[in-house]
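Listed next as C-alpha cells is one chain, alone, in the form predicted alone.
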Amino acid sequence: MNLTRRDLARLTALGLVARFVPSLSASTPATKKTGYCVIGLGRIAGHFMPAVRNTTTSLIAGLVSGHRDKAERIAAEYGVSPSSIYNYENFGDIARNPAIDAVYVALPNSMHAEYSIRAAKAAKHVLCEKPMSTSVADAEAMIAACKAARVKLMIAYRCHYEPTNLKAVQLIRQGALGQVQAIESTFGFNIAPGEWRLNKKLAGGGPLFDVGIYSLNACRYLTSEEPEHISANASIIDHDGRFNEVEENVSWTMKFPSGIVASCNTTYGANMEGFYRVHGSKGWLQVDSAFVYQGLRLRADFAGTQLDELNPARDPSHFQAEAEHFSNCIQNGLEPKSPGEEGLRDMRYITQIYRSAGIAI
C-alpha cells in the first residue's frame, strides 16, 4: 500500500494507522527507557544500579534512602535529579514523578511487602528482591495490590535469567540425563556478628530465607515440578550470640510428584558453596557457584558426552539480564517469567520447611 503524507495524517487522526499499516507500530522501538526508583541503597542495590546503567532499555530515575547525603552522591553518579530523591516518609510522592516507571525494592526482607504495596498504590511497577516477603499473607497482599493497581510484579530471581542455569534446565528438558532421579544442593556462609540478617524482625528467619531459598527454587526450576512432601531439621551449633533469634542450620528433603527426591542444606555457620548436582538415568550434571554473581561452572557427563564450561560473564551481568527482562515486560505489556506467584510458592514451601523443623514463623 502506497500512502502519501496526507493519507498517513488522515489515518492517524482517525486512529486507523495500526489497522492499515500494522508494521509501523510493530517495528518502532521503544523510545523511552524504563525508569527505576531504587528503594534502599545497600549492598545489593550496588549491584543492580551498575547493571541498569549497562542496559539500553533502562535507567535509574529515582532513589529512596534515609540518608540524604549518601543518596545525593549516588544521584550525581547516575544522573538522577535531586528532586527525585525521596525518604521513607515522602515515598508516596513518586506517584507524581513521570520519570519513574518502576521501583526496585532492595530493603530488608520484612520491608518488602510494605514498599511493594505502597509502590503499587503509586501506580508504579514492582521489581522486588527475594525472598518476596516474610510471610505467606504478605506475599498474597503484594500480589493483590499489584493486580488492583494494574501494575506488574516481578521477583528478582536472577538465576531464571542466567545462561548457565538456563542451559542446565535445557539439558534436563531435552532428556540428556534421561530420567532425573535425585538432586543435591547447598548454599551458605559464615555470617559476621551484627548483620541485620540475624535480626528475625528484619529478616524473617535465618539462612533459609537468605541463601537456602536459592536451593529451594533451583530444585523447582530444574524439575519443573512442585514438591508434594517436605521434611526438615534445624540446629544451632555455635552458641556465640549470633543465633539468639534465627537458626544457624537448616537441612530439608523434598519429594516431587514424578518421584524425584531432593536434599538441600543451608547454613550461617560455614562457607558452603552454592551448587547443585542432578543425577539422571543417563548421567549427571553439576553447576558450581550456581547462585553467586560470577564464576559459574557447568560440568556434566551423560550418554558419552562430557561438558566442562566456565561462564566468563562477570558481575553485574545477572542483574542486567533481570532488569532488561522486566523493562521489556513493562514496555511491551508482557508478563514476567518470575511473577509474584513464583515468590508466593517459595514462601509457602519455606513455611512448610520451618514447621517441619519445629521453628515458629
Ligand code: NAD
The other form holds:
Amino acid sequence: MNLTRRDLARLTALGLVARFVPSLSASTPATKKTGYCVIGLGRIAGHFMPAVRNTTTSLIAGLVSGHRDKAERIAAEYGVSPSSIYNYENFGDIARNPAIDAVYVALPNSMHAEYSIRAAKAAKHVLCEKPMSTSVADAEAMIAACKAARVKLMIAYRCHYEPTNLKAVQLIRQGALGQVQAIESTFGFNIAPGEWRLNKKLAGGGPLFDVGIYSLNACRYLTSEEPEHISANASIIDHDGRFNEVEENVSWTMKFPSGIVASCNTTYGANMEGFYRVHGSKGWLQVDSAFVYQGLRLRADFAGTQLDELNPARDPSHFQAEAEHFSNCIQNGLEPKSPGEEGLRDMRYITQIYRSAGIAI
Ligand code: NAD
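Let me have the form predicted together with ligand NAD next, following on from the form predicted alone.
And the full complex, kicking off with our chain again.
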C-alpha cells in the first residue's frame, strides 16, 4: 500500500495508523545482541558466562586470559572465535573487534581500574565487578575515562537486580515497616591461605572490600540514604600467617540523615552468614542468605502481616538479570541502575571505615 503524507496524517488523526502501516517489529531487524569480552576467567566469570548464555540479549564474544589453553576450552564452549581470545598484553586489540561491545572485568580488585580504563580507551562499555577499585582516586579515574570515551560504566552489584532484595526495598519504601529505626547486617567467611584476597596489593584490604561491601551497600539501598557518620573497629585474632597484610575482622556503625542507625560486621575468620534485619516502628523484615546466589529467604512481621518467602531462583539468575540490564542500557541508550558513581560512593565509605578503624589503605 502506498500512503501519501496526507493519508498518514488522516489515519493518525483517526487512530488507524497501526491497521494500515506494517508493524515496525515485523520489518525492523532484531537489535544486535551485546557481545561481552570477559577479562579474567576465574570463579565469578564461571557464574557470569552461563548466565549470559541464558539471555536473549547478550552473548560471550571475547575472552582475556593469561592461559591460552583454558581460554580456548571456554571459547569452544561459548562459541567464541579463537581470533577473539586475547591476553593481558594485546587486550587493547579488542578496539578493532566489532563483535565486542562491552567488557566484563572479573579480575582481582586492584586490576579493575587499569582494565576498565583500557577498555574505555578501546571504546567498549564496561561492566566491572565489585569492589569497583581499591582507591577513591582509581574509581574517579574509571568514571572519567568512561565519560571521555562516551561508554557506559556499570558496577556489578548483582543484589540490585535480585528479586528478594528488590522486594525488601519495595516493602520498606511502601512504608510497610513504618519508620525504619535500625539495621543489622553481616557477611564473612573463613578464608583459606594462599588467596589473592589476602594480598593487600591485589585486594586493597581484607573482608570489607570483598564481602563487607555487601552489607554497606545493602544499608544504603534499604534506606535510600547516604551515611553521614561512620565509626569502625578492626582486628586480627588469628596470627597464622593469613593476616600479615589485611585485617581479619571489621565492625562498623553508620548513622543516616533520618536518624536510622546500622551496625555491620565482616570477617575472614569465620563463616558468617550474609544477612540483614531491618527494624521499623510497625515491624521488621529479615533476609537470610541475602548476598549469595540462591536460597535467599525473606521473613517479615509487620502490622498483622507475616511473610516467609524462599526464593527458589538458582544461579545464574542474578547474573542473568544483571547482564540483561546492562545490555538493555547499551542497546537503548539508558543509564545503568548501578553506575560507576555508585561504586565510587562505596569506595568513599570504605575509606572512611578504614580511617575510623585506624587502618591505612
Ligand atoms: P578468582 O581468583 O577466581 O579469579 C580471578 C581471575 O583473575 C583468574 O582468572 C586469574 O587468572 C586472573 N588474574 C589475572 N591476574 C591475576 C593476578 N595477578 N593474581 C590473581 N589472579 C589474576 O577471583 P574471583 O572470585 O572470580 O573474583 C574476581 C572479582 O570478582 C573480584 O573483584 C571479586 O570481588 C569479584 N567477585 C564478585 C562476586 C559477586 O557475586 N558479584 C563474587 C565473587 C567475586
